[in-house]
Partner chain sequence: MQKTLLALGLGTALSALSFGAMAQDGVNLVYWSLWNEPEPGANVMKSLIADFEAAHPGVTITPVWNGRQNQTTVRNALAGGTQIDIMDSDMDGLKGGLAAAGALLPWDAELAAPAPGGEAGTFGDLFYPHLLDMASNDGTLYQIPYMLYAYNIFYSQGALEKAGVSALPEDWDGFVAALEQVKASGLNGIAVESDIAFYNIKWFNYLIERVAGPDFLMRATEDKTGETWRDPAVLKAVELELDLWARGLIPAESRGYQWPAGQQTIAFDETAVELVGSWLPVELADTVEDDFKWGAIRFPSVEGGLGDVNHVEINSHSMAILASSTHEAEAREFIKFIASTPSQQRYATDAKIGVANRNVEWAPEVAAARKSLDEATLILSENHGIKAKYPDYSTNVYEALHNQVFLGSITPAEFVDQMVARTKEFWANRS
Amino acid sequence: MSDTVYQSPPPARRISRVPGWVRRLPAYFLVWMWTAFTLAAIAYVLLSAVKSKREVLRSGWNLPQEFIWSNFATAWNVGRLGDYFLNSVMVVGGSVFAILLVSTPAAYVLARAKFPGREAVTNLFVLGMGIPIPMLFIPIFGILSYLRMTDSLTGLSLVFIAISIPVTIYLLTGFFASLPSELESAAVLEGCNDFQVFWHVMLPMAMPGVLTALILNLIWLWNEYQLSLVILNSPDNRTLPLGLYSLQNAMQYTGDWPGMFAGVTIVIIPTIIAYALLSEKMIAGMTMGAVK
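Please output the structure of this chain alone, in the form predicted on its own.
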């Protein structure tokens, strides 16, 4: 007689009859609510920037009876946002260029090369990402004082570079690690050296990731306020966020709210334009870096 033990079949899985789009409705609702709030805030700022003082206080959401473009001239010239805009362009442009110049080859080496201590170096950059920036205020100010670079745009740019390199290297390492190794091997067989493989083969393929790092650093550094406030003292060296804060204090006493909104528009327009032009590359780069 057989000793076979018969087991009852596992219970059938209950198939959910709720459509997938219904389960995703809460997420869609939150995304659309956040999008509507952001667009409404931008629209309010833009409308208030071309109104008169009386219209800003009395009719916040109505279209202006007359578009007053001189508010931008007031913020640009009287509020000195033109000088601060130039300071921000020099500091942020030079910093982002230096960040990518250092981080891109470093991320390529950490992602593709095999050498002792590679994991330790990578973890060191990850550790640098976890340090809160306010904890660095006193050490940074002490180092810049020793180097006599306080209240200097050059000193601020060096701080921007040092703080942004860890997260940029960590970001780009994922992009380079996701690239196929067959093309790299084929380039080596064709006689390319390490630099030629990086410059002519791997870097063009990782360009979406480089553009993603460029946009993220550009947006963060363009709107950075705390480090600039700690390092810069003189009005001539102010960046655009510091200049906007001083403009806000000045306009509060004069009641020139349209001038303040015009200054806010001058600050946010460059980042919106940069994101609109490069958003597709950024999304493609983030998707590429997520697949390893």
Second form
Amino acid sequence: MSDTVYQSPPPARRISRVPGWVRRLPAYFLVWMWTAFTLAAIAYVLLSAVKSKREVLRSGWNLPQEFIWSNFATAWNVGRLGDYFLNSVMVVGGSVFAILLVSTPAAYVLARAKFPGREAVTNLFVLGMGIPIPMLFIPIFGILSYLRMTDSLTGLSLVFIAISIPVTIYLLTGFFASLPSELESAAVLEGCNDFQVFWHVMLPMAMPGVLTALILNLIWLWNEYQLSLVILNSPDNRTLPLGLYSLQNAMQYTGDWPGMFAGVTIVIIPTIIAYALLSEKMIAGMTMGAVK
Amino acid sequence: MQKTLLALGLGTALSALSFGAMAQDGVNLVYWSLWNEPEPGANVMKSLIADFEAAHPGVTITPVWNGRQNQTTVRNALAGGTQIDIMDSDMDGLKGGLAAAGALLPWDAELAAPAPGGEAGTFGDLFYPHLLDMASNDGTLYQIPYMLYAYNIFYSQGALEKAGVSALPEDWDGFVAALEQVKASGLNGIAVESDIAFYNIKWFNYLIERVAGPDFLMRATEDKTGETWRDPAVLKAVELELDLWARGLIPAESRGYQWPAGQQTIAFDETAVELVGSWLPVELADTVEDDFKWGAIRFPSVEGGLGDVNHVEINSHSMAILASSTHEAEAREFIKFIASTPSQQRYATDAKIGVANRNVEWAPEVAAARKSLDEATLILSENHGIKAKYPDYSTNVYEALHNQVFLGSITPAEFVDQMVARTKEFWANRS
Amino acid sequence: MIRKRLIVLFLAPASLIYGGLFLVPTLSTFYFSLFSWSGFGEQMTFIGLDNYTRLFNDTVFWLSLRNTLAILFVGGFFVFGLAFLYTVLLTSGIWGKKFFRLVFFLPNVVSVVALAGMWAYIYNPRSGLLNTTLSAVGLTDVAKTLWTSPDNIFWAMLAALVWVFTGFFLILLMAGVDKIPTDAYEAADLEGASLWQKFWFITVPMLWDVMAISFVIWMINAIKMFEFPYAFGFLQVPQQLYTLGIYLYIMGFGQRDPIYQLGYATAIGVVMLVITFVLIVVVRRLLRREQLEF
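Provide the structure of the form predicted together with its partner chain, given the form predicted on its own shown above.
Then the entire complex follows, led off by the chain already shown.
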């Protein structure tokens, strides 16, 4: 990429004497419009979570007459959000680890090895990215029941791994392909065998890409609910998005909207905090995969 | 050889023994439920399960709270070989789904048996007249209705009083005039949710029934040329419902209401009435003021029409036993227990839901709905049977197009033309 | 040189899981699409290509296709237009860039179910965030708009969708911009280039690869779009919001209605697959560059 020649822009107006921050005022304005909207939307959810059932529907931006903190307790207990949080951590954590475990070597081979049919195999993997998930509900359920893994977190994890392989391999092959081959040749000259080349040379260089894949999968699987809805049935096994979905259903049928917003708050606040803490790494990693 | 036989015999004896032991250890019935866990309906079910287990040592019931899309979940699970004994769902949904697929056990032989719990009469006598007929597929009953909802015009007594309307008339012109009075008092007339087509369709269902009789809808649907939709009755029904918008009895901003924005205006005493099933008071129970009083009338009659104010459309939840159940006897026992008068009374009292058992008193919030059923001369199923028989037509054509005309996206003439064309298309694609 | 043994060893686990739980199920749906099948038990009737001829004559299918394409192209136009705009703004040296980037991406980490619930309250005609804010700033006429009326609901949903996805692609594009050597911009600054000129003559050419990947990711997501419009539809998804993915779900799983036409539903899935692949091939051809070849 760095060797791409860019065109010099044609000479334009003289450098203006207006200070930089003034010239950037319109930029600040536009950026703040968006930011304010997003923050307001989130604040609205938080505000609604502490209102009474009657007030939530009417009072808009007004502060509640009385803060109903018990909404959180209701949502937490009724929604069993603590249990579901653990389920989600287990399923998503286990799946993401396994996805990387199987996809990284595969992507390496597909990107760097030479063998007949390599392109076809790569395409076969990448093809999976375009497959609509709802199409797979029935056959996947059939296979899982054959494996006696319906309504189990292990079964769901297996499916998560399978559906994440295409995009992970797509990202990682791109990443491995972009690595320079000099180090590889040097390592071979020094007597490394092919596995050692992968393990000691290529994998460390590919770590940013692996991190990318990790983070993307983490985000996608953390919020996944279509497949979970089909595969998991017993309330004990629900993941967090499913728990939130059923909480929302339940709250709708009982008119408990603040309870629903409280549930949403409980789910999104830790996510946002984790995201704020990790965002630097996350964004750096995420972009490294796509942006070489 | 002898040894083998002996071994086989022993094996059989052993397995028979262990089977016997298992039966004594207990039977576990797996029940997949249409309730969400925190709903009042689920709470009553939990207490009924506890009572049943106490009365039947050795039988346990494992409920799985799936919510309203239960039948779809059950179907997926069955395809995967999951063991389920009992499930419940919308009556018409079951008719067109699991029952039509032959996946449920029939009940006909049980109907003449004595009612459970030593009650007078037969098991079949417990239910509203005709309800079991409606629940049957070609004369065979595969499901036991237990919850019953009537589609009525529900109203806030407080709102009507404020407007000086003493009673809502059950004839169309009187009904419209009363709502005009409500509107003049500064309140809104009718609550509508724009996005729920299966609520809005009830206006047309009732109007076409009142104008052209209870069999018109099925006739029009089953006319492969679609031309029955050109009957002037269709235009008349559409014009009557659109008149409610034109008069401002349905506030114009309702076009933007996403459920439950509309019904909430009733809870806040801003709107007087809504045409909806008798679950509404339950859904709004926590939103209304404590002194809120519900009332309901039957859908008004239309002068000179072929229908009758005593024809009431209903929705029902039913329980069913899956054909793959290995505990048929216990499952039947449990469902009979749920259908028995004391159990049903608990539903009516604690959850304030209407029930299928005719001997049960309903909660005051829905007492008027029960009265409309008691007086009904004809009970109509969802969309007059179309939902069960032609579910894809019902959802994709009938309800969807009606919602467009009801909300003013197409004109009545366009509605008629499109109904004709799409009915034709439906039948062409079906062959 | 990578030996055959390692190739096999490295490819086997991924192939096995992917093949068994993804590829085989997908292929089996091609097979199912030739049948009339309710999904209950084994009663399947072979009907050849009838499901496909029926699709061709099905008004709702064309409506769903139109909506899907509207998401793909109109939504894509705004997603990338806004993502580019804000990329330029956020990399123009404003203070607090990292904070803004965080906020823009935020919707992507929040559950779709929660987002849909939130937007319903934003759009509520009377008490919603949008209309109350609009009337508070004096735009009383605009505040009368019914954002979720049947004529507007699709676009209202799309606006929310754009809000979510802009942040996602913004991150990708910004990272691409960060990789552009700063001396390129410094040289341009010396020559007095405007923001727009820098964008057009430096940023765009050097972002080419990132853009190509972003387009492909967007296409794939747009064509199989399901979760957001579905959640936006609450109890019953209005037909105005049907995408191919939702129509597939309605026909195969029916929400609460017993439609259950799995053979037909899988035929919709097959069509989605075909559209995706045709578009991927086209886009990759159009944006082809040596570096893009994975």
